[in-house]
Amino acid sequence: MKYITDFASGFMGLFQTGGKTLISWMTSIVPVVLLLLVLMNTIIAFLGEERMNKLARASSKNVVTRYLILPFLSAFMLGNPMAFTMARFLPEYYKPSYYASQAQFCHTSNGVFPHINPGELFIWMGIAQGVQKLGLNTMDLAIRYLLVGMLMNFIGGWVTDFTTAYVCRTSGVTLSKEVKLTAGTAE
């Protein structure tokens, strides 16, 4: 019977502790990432959806806006999964390393800017504890994970280009590299 009274006290103590950790985070990062989606939403309506859509029409023009800043900014104003959507501005050959760029930096910035992926807040949540644990200052931590981050996703999304262009000669299949818009939108 012991056993089984250890099991029951033990399985209800993980939800008390899950319990306890919601509440903790409702009054520390809840408010913070709410206020964040306010900001950017006011962003957006402040600069109007078409100049946004202008934006990542210009910056599918050179590598470095194209994996860089263009992910970045997605990411930031629109968040997870939304950020993805920015791709429908780019020519074909380009959306397989955009969406690969993007995937990661929905990632890597978790730590500054929790409102772009909070469905995986948990995972940076429990890194910065170690930290804290450590000592250590997590936003020194949190930045060094998105600039690297940064780094790493324009890598990958340049690195995607090649492997496009190995794939389309290697099937015979020709992917557009220009942007062709149809009534107000891209295809």
Given for the second form:
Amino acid sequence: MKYITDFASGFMGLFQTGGKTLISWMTSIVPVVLLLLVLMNTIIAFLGEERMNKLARASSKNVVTRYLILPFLSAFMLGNPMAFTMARFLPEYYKPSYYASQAQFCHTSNGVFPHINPGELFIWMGIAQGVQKLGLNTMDLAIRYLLVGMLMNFIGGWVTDFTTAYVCRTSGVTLSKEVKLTAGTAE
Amino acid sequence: MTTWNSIKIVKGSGGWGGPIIVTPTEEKHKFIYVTGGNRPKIVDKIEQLTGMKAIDGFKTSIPDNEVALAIVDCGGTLRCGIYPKKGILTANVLPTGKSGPLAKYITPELYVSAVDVNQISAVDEATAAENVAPTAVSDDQEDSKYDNQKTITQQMEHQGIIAKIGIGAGKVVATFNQAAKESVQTVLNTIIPFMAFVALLIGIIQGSGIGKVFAKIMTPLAGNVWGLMIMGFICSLPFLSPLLGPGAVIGQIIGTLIGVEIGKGHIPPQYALPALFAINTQNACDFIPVGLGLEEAESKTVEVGVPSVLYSRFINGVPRVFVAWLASFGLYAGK
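Since we've got the form predicted alone here, give me the form predicted in complex with the partner chain too.
Okay, now the whole complex, with that chain kicking things off.
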């Protein structure tokens, strides 16, 4: 009988531990994220998508605007996954590179601006909650995450320009290369 | 003989619903605006494009079966739902979504919000619904139109500063309110479910003793830069990364496990930064075709883009972790 009781209380203990964790998140993370979302959604509604479209058109010119400024702002303004739509004004050749950069911006900025990618918040929050538990300020981590992200995501987008060229070359037998080249040299 | 033209109304910035197509017919050739006595600019544009007659709903009322479109400025209480409930097409000047006591009647087929002048466009005769019946218009109508126009013009001249401030404030409040509704939905539908799942996972890991086993595996991996780089390397392998991607679930679970170990003090907190990069080198590798679709890429681009992004993720994966490790020096050092 004692074994059964021990087992049952141990089993319930799992849920009590989980429940405590959940409630501590509910009181600490949820209100902050919610209010931040409210403000961000409001700002986005006021600024509007039309201005982003204009910016996107102007950004295709060079690597810095293409893989750093545009994806950073798109992530902030449109979030995951709508940020990807901003690449529709880019030449075909650069679209994979933009994708590589944009997808990572949807995470690295998520520590400071959780409205960008709330569905995948726990990439950030999973680790950050441990730091929080130690009583440290997670914003220190979030800012560095953002800054390292900006640098490395930009490089990531740029490097993809070269891997795209490589894939075009190796798959040269197929027709895709010519289409790529015309799109690429159009710039 | 008056010809009526169809118009298309799409949602504006921060808006909801639509696009709706308004096609005036012999029976329904009037539209009503119920906007507290002020006349929004879109009323003039709709009049111009469709040739329909505008009725101020605060001054006059017309039978519902004559109303082709209702324009409201409702922040989410009653008006935005009352016309859809009657099956009347509704355009809201404010960015209000599906809300209020009549929310269930507000559907994208009947309702569009945050409508301004730019959201309204003419539709070609060909694409318009075929039930437009071109018939002669009676004199009676012409007369009433004139009368109505007159009162409206007078009204426009009387629109003072106070009315403008009121409209502006209403728009700000409604935009905030709508943003709050959307945010609560996001938290309820996406964040809290995942939190419940992760919290249960943490409960099981900590309560059952599996945590100790994990700690033995995780601490040497996540507690130094080489282990993290190995982790990043594995996650970025081009044949593995698309499998690890979906919903970022695996990354989120590994992240939480590392977070738990950091919280217990087994892993120094400055390793949180390289760990954030190590668990996510496979970032969105499963999503490439869909993402390129959102970018409106051609099929050739997708063919090239999928391997290209997989390769670039592989090339960048380990350096990302390394740079993040370099950047982690001094993080939480004094604590």
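Definition used throughout: the rigid core is the maximal C-alpha set that superposes within 1.5 Å between two forms. Owing to the predicted nature of the structure, the values given are computational and were not obtained by experimental measurement. Residue numbers count along the first chain shown, from 1.
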item: Per-residue C-alpha change between the two forms, N41, threshold 2 Å, rigid core fit; value: yes
